[in-house]
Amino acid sequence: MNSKQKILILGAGIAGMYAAERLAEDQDSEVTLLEATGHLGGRCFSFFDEKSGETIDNGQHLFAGAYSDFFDFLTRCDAMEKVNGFGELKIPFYSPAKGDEYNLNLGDGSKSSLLFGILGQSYFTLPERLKLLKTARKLISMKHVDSSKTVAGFLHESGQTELSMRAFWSPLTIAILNTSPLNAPLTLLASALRKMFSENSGRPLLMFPTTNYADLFANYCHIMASRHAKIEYQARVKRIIINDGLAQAVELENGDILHADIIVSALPYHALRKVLSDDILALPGFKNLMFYRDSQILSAYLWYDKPIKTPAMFAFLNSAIQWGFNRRRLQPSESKFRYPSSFAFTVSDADSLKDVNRYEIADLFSEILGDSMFEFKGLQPAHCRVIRSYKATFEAYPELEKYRIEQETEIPNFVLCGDWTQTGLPATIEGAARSGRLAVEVLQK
C-alpha cells in the first residue's frame, strides 16, 4: 500500500493558509503547515489588548470588493458573513490646513460609478476634473503598460496638476501599493485599478472584517482537521535541506528534521533568505532576492472616554495620518465597551516615523485630529495603542517588477508563495491569496 504524499506548507498567512487548504482536499495527500508564531492569518493577525478589555487586529485592513481569490478563500472557510461593504463609497478627506476639506466619492464599484464621482468632485477645477477623468479611464482599460516608468511620470506626462497629485493620485496610490507615486512603479497601480473597477463581480468597491483576524478565521482550523491536516504552532524554520536538486526536508530551530515530498514556501522574502544555503541563493531562479526592500506601516488605535461620532471611515490631507476608521460603526457589538470610543489609524510607507515613539505618536495624532475634526477639538486619548510592521510590505519600484520571483522554481517540489512573489498585483491580501492559488496550480500540473 502506498504512503501518503507528505507535503510541507512553511508560513501560515493568507498565501500559505489558501495553498494549504486547497491541496489538503486531496485525499491522497499528507499536508502539515508550519507556523513560527501562535496565531494563523501572517501579517492578518489579532490579540488582546489587556487595558482596553477588547480584541484589535494589527491594523485596520480593507479588501477590495474585486478580492476574486481572497473571498474565494473566505467563502471556502465558510466566513464570508464576516465581512460586510461600503455601499456607495465617499471618503471624507480633512485636513489642519482649513479649507482644503473634501469629499472623493469613488461610487458604487462599478467604472461608471467611479468616472461620474470623479466629474462630482468640485474641490477640483472643471479642466482638472476633466483630465482626472481621462487618466483614470486610461489607467483602468491599460493592457500594455511601460515597465519603466513610476506612477508620478505617468501623471506628469498626464498633465495632472499639482493639486491633483496631492488630494487624488498620492492617497491612492500609498493606500494601494504602500509606496509613494515618485517611486511606485505604474504597472502595478495600472493592474490594481483595473482589477477594482473592470473586474469587479458585484460587490462593493471596498469591504472590511466585521469582526477581528481571529474570529475570521476560526473556521479554518475545523476544516482543515476535518481533512486530517495538521497545523504546527511554534515551528520556526532554521532551514530548508535541498540536495541532489530536490527539496528533501525542514530543519526547525528546535532541531527536528521534517522530511516531504513537497515543500511550499509561504515564507516572507527576507525570511526565505535566511533558510536558504548559499547555493541555492546563488541559483538564477532565487538569486533575485537580493533585489526585495522592506517598507514599513504604522498603525495606531486609540481609545476615548466620551462617545465621538465620524464616518466609518476617512481620510487625512497635508498630515502625517492617512486613514482613519471609526471601530464602532466597523465592528458594531451588544457588548459594553470599556471605552466608548475607539479609532484606528494607518499610516503607509511609514519611514519617516521609525523613531517616533508612541507617547510621541498619541500626542501628534491627538494634535492633528484636533486641528483637523471639530469632533477631536480638546481630546486626548484615554489610552493608545502603536502597532509598527517595519518589514509591512515589499517596497514597489519599476525595476523590482522585472526580478520578482515566480511560484515555480528550478528545484521541482519546491514551490514559492507569497504577496512579494509574481502575482501582478501589489503586496495586498489579494496578492498573497492569488500567490497560493498560483502554487498550487504549479503542484498539479
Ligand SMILES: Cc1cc2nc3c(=O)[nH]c(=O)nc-3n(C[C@H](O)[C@H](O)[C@H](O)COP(=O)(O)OP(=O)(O)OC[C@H]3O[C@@H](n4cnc5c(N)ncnc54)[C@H](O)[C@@H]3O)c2cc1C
Contents of the next structure:
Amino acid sequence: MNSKQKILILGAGIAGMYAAERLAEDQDSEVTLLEATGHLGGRCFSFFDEKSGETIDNGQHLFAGAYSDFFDFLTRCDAMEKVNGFGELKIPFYSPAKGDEYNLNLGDGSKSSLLFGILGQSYFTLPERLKLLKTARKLISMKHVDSSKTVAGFLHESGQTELSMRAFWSPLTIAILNTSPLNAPLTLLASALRKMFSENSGRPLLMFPTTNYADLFANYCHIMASRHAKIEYQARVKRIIINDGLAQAVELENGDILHADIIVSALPYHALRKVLSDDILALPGFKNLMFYRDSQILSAYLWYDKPIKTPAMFAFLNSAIQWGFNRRRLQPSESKFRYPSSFAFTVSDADSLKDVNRYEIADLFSEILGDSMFEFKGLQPAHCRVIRSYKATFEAYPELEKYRIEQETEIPNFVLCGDWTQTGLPATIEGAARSGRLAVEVLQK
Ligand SMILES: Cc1cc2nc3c(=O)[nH]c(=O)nc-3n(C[C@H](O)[C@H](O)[C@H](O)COP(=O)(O)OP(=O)(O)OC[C@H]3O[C@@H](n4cnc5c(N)ncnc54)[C@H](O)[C@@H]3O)c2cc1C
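Having seen the form predicted alone, can you show the form predicted in complex with the ligand?
Let's see the whole complex now, leading with the same chain.
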C-alpha cells in the first residue's frame, strides 16, 4: 500500500517549480507538478524563432544581484554559472531629442558608489543631484513606509524636479514595478531598493541570464526525476475540488480527477479565479482576488544583417522604447548566428502600444533608434518579432498591498504561491521564488 502523502502543485512557473522541488526532497511525499502548457518557467519561457534560427525568451529578463530565493533555486538546479552580472551599472540613456542624453551611473551596488554615481551626473544641476541622493538614501533606509502613498506623491513631497522625475525616478519605478510612479506604491519601491542596495551579498547590482530559459532550467527535470517527482505537461486544471473545508482533488480539462492530500496553487491570480467555485471565492481569504489587475509588457526582438556595436544595455528618454539589450553581448555563442546583430527592446506598462501592430512597431522602433543612436542611423531590421505579455505582472497600486493574499489560506491543506501573493516584493522572479519558499514553510510548520 502506498502511504505517501500526495501533493499536487498547480502551475510550473518559478513559484510552482520552486515549491515542487523543495517538497520533493521529502521522501514521504509523492509530488506531481501540473502544467497547462508544454514548457517549464511560466512567464519565463523560451521558444524557437525559425527565421533567425535562435531560441529566444518571451522578453529580456534581468535579475537584481540581491535576489536570494531565486539564486538559491538556480544553485540547486546547477544553473548559477549561466548567470552573469554588469560589473558597474552604467546605463547610457539615449533620446530622439538632441542634447537630452546622459549616463545613469548606479555604481557596483555599494552605497558609496551610489553616492559618487549620482553626484557625478552633470546632466542634473547640483541641487537636483543632492536632492536625488538624499531621497534615494531616505528610500533605502526607510524603516516605516506610509502604505497609502504613491511613488509620485512621495517624490513630489521631497521636492524632485520635473527632470529628476522624467529621467531618473520614472524609468527606475517602471523598470522595477511595471507601473507608472503616479500609481506605483511607495512601499514596493522602497522594499525593492532596500533589497538592491542594503541586502546585496556582494553580487553586481544587476544580473542577466547568459542563455535562454529553456537551457537555464534544463537540469530541473533531472532533479525532479531523481526524487521520483512527476511533471505533467498539457495538464490544465479546470476546477479545484474543495469539500467539507478541505481541498480534495483537481479536475483537469480532459476530465481526469486527481486526488490529493495537499494542493499547492502556483497559478496566477486570473487563472486561480477561474478554477475556484463561487463559494470559495466568497470566503474572506479569497475575496481579495478581485482587487488584482493586469499590467502588460511589450518585448520586441530586432535582427540586423550587419554588425552593430552598442553597450550591452541601454535606455531611452522621451520615447516609446524604454530599454534596449544587445543580445550578442549578453548571450554570446560559440556557434555562428544567421544575423550578426540582435537586440531585445522592452516597454513596460505598455498600454499605449496596445493598438500598434507588429509592422508598425518595427517601423516605430527603427525610427526611434535611428533618431537616437548613430549606430542605427538609416538601418532597417532584417527580421522583427514582437511579443506582447498582456498579463505580464499585476498592476501595483497602494491599496493592493493591503489586499495581497497570504500563502496560508483558511483551508488547511490548500496553500497558495505566485508572484502576486503577499511577499512584500513587486511581481518579479524573486517574488515568485520567495512565495514558493513561503508556501513550503507554511506546509512544514
Ligand atoms: C516580458 C516579461 C518580462 C519580465 N521581466 C522581468 C525581469 O526582468 N525581472 C524579474 O524579476 N521579473 C520579470 N518579469 C516577471 C516575472 O517573469 C514573473 O514575476 C514570474 O515569472 C512569475 O512567476 P510565477 O510562478 O508567479 O507565475 P507564472 O510564471 O505565471 O506561472 C504560472 C504557471 O501556471 C500555469 N497555469 C496557468 N493556468 C493553469 C491551469 N489552469 N492549469 C495548470 N497550469 C496553469 C501557467 O502556464 C504558468 O506556467 C517579467 C515578466 C514578463 C512577462
